[in-house]
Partner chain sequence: MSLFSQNLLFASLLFTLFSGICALGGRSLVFHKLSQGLLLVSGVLGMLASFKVLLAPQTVLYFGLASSEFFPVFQLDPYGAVFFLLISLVSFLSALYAVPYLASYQETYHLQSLNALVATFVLGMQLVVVSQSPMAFMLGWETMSLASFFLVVSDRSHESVKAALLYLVMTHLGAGALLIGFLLLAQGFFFADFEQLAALAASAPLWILSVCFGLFFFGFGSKAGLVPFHVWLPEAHPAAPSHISALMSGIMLKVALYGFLRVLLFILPPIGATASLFILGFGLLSALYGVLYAVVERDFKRTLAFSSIENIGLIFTMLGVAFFAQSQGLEGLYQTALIAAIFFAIAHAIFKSGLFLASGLIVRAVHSRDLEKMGGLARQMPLFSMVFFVLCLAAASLPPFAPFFGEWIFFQSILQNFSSQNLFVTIVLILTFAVIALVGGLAIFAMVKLFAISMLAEPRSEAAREVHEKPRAGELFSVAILAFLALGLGLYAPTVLSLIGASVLVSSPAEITVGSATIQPSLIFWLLLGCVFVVWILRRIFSRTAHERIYHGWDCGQPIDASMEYTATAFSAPIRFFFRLILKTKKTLVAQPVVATNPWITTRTATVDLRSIWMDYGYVPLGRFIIGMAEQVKKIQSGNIRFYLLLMFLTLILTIWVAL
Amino acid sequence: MSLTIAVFIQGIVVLALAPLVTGLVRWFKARLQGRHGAAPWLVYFTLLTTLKKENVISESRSWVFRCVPFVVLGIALFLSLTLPIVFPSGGIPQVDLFVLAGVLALSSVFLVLGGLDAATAFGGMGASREMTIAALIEPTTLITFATFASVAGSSSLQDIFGNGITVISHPALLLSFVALVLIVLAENARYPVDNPATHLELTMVHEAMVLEYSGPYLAMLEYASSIKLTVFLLILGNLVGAGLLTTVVIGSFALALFESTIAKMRFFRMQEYMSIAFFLALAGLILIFII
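The structure of the preceding chain alone is requested, in the form predicted on its own.
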């Protein structure tokens, strides 16, 4: 299979699966909590319905507010095409692992700008919290990625995720894998860092920044969140040697089970959460050079 075809098919697969992953997480969570829950594929209809609605935008909003959904969705599409998560040759070649960290940070920056441009109390609060979390998570992300790059002997995404590197390839990768799981939860605004299903002032982070969006813009942001979650689940699945469908089903169930058994952490304890991830990642990197 040629590189172009592999990248194209991978992009189609990820884009098609993304809403289903979000729907599965919600459905599993409802079942675990004793509720019937909506069908997993309802997310597709919800996105289409939101897409048909009208954008309601205040005249005080600048071009930044309108630009954010396109940038965030574009970054999500970039992730789905760059990482070799469906096929070993499915990603765009010659993309550096640390470029990935920068792109993830860029997505957070634009979400923050959108929240600030809304000029509301909720938007400013969410933007402030998001930047605090980003400042805590970026060092951990870089150290975790550096560990995988050290094992692969290259910082290329193709060399790391396309050559079959798993957590059993090197004992130290187990610590980095756990750190990556904690990073994935924070990057995707999941428990215990954030609650994606609430609009309560005390708990909102991501939802506070997108609260002023509606219509197609809101659909784009929600779709981007689904793509990002799917990409990260597939990364974790590849690192444990799981297949595509296994990763989607087991990963969605594991996330739903995790979120159904713990409470959201207080925001002012985020440094404790990210400190655990940081020292796990650092220990993994040190072990790479010792073993």
Given for the second form:
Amino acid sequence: MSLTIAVFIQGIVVLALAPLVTGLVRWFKARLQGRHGAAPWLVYFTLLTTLKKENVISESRSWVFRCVPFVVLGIALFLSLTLPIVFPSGGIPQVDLFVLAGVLALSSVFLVLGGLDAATAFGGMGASREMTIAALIEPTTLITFATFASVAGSSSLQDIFGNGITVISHPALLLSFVALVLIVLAENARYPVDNPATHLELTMVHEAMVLEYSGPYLAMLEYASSIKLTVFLLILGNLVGAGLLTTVVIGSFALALFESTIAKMRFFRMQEYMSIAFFLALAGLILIFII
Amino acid sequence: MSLFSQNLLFASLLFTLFSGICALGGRSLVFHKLSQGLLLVSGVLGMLASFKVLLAPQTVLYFGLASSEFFPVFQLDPYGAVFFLLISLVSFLSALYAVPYLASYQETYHLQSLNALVATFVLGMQLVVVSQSPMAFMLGWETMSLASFFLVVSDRSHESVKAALLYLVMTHLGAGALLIGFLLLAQGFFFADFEQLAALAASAPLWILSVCFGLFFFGFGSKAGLVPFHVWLPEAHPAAPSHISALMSGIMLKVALYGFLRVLLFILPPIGATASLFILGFGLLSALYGVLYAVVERDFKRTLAFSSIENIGLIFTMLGVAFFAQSQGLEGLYQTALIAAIFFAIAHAIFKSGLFLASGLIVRAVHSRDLEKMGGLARQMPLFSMVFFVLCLAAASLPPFAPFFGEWIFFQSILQNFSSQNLFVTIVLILTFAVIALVGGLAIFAMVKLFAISMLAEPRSEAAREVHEKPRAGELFSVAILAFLALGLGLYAPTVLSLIGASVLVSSPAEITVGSATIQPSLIFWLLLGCVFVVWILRRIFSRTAHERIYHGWDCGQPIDASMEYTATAFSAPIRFFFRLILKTKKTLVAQPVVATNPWITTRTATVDLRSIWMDYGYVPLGRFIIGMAEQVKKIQSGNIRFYLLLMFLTLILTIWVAL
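Having seen the form predicted on its own, can you show the form predicted together with its partner chain?
The complete assembly is shown below, putting the previous chain first.
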């Protein structure tokens, strides 16, 4: 029974915090770049306003187009409920690292299909790029989480985070932690993989895919990506042993600082980024068995 | 054992034979329907027989001549029953599909011979699985190979004949290797059955065992489509009619797997670490090579064929890990990896048959196998596209479908054996894990491309704009059953896994130990579905659903048409670029001036040609070498009869000298 309550509280906390995280990242980024910036809680109002707007549906679309927002937000909800991120013992024990990787891939697949269904070149381009990133980051995700699982002695995420395994207590995990940071950047369409703020065709990945969505559907997709970012930041926070609020504030600041100091990579150089992440993760996994 | 259930197996084979005979009755559609109906009965009987064996352990169904010399030549043991069930299931559904499907191809195919050959093909596969002696096995094997050869040429086009001849050469090299392997093992006993063969193998010297292993690996591997013996597969599978492709890809490859495992588990003594690493290496190579080509391929059915190579590679990887674990004394990993391989094989038979059956409907709708001519089909056949979507998600190994749980149990068992004492074992397992994870990611890409380019967006050709031949009830039904099974097998994965455990690992208890990890597919499925449902409810509460408008897409001020959207080539371009060292492409750009005097205004055509490194650097030079050798040999053909007599005499002396 207590597990059910923990799951619900955790879900509500993550759902409530998610827009704030996105807002904080934007606000910190504006400050770091010398702009005044919008208030961090503006995102709540943006989402509510978008929800009330008219839903414009493309003429060339099939049933897939309408499924996408529901599945993507549903999976984000699934992540926020089942992963042990707020309470160490929260979450559902049967959700292990393979289910996590599979569910993340499922969410990417639906986004990609939504991008392609509208029959525009923009959507296709974003879809092709997102699919490449998702396909090539999946092995890295599996290997990195397998490293944590090997240290914890169990593949269940509950055991990994519940046992208080952090980079500080296990310095050998440092390589895998760096790999995980690279995964988080790629999964959440952040610099240097994607630029979340522009609508330039050269830099768009995520934004290009959701270009045809408007009104409530757009709000759902935006909310889903906020939740995903929050979940990943909380996973990173758990691994350095930071608390919930510290993670949200410091994590958003670190992301904003990182994004303000680095340039976006050209998409056709992504294989370097992906190879670095893959081999870092592989080295991290081999490392814990050598030492 | 009651008389009825004994006769079940025999009746199943008999009905397959009747189906073949009935097909030859005449040109009228009645005979076509009757023949498929008999095949349906045979499938039902076969499924009943296999369930009988599977659900009651220690049961063996047999039939044969009463004479003690040949008894029992044909019997169905629990291990064979797994594959017999697959053969019966897929042939049942393909017969159901063929009734309306072939009716629309009466001009293209010669229905009488086609149906007779299908029945022969199924009969051959059934014979292979129930055979208990090498000779009966080879009889079934050759029946299957020859029937499928004629099925590949059934549309009598130039490409099909070329593909079929390549297939014939490869399959006979393989069959030759198998025959030599069996004869070497039998050491002169022509009619030894598998049990006697196992006894002989136990005392055979190591070099004979090694040579036999190599021959069996080549024989079964070439039939299963392992790289580098796979060259026939992407040519032959697409060339056949779609329900034949489903039979070939869905179950003929599994029959090869059956043979390989029959030899390794029941005949040869446990193979060593070297041989198992050999299997593992070829498995990983096939998986990676197959998936990369599945991503970049533009032909619908060839994509599926390459995806089959990838899946067979995965299965052989699992087998390689299993036997490697056995040689290292990791009994738990051996069992789970073996069970995972068979589970994945079952899942593959289901979803790949479904995809090939679906491909037939799509190809008929747009009159082309080219992905670049498809698109927009989801709006014209929504129900079919949903079923096809489920099959694609299953093929991409995404949760909550069966292949995902096949991979899950394999990954899980590897993960728990990382920390073995031996560092070499750890490194092998980690590298396998990494490569399989990479293959898994790319497999998603291939399947998303297949679904999205064919079904979504605007139609890319006139034929796809208005589809006249929509899927009919029987066709849709059989594809839907397979999609449903792909989901059901995933949800009931734990039950199925323990059933397989009981049937394959006869010597050990059928408990699957994956350490502390628990598998609860239905929990994950219902949670996912519940989350989506909650989102659906919330959206109804928080925003008005009627507040919407249909409008054209964002067009940058210029009307958009189908020529602007992404194609299969463009969609897979990043992967083609990132893996350009493996995926050899030949890009040619031809610029032709519109007016001869003005070189600046030109029409450009670009072609991207996919090359196969195995053909370019392996088979084509080898073929040239053999033809060159033949030219040399021709020199002794002087036309002088006395010289020929001399040659025959010398051969005779040489043979006698070798034999004595």
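By rigid core we mean the largest C-alpha set that fits within 1.5 Å across both forms. A quick note: this is a predicted structure, and the numbers were derived from the prediction, not measured. Numbering follows the first chain given and starts at 1.
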property: Large Cα shift (2 Å or above) at T261 between these two forms, core-fitted; result: no
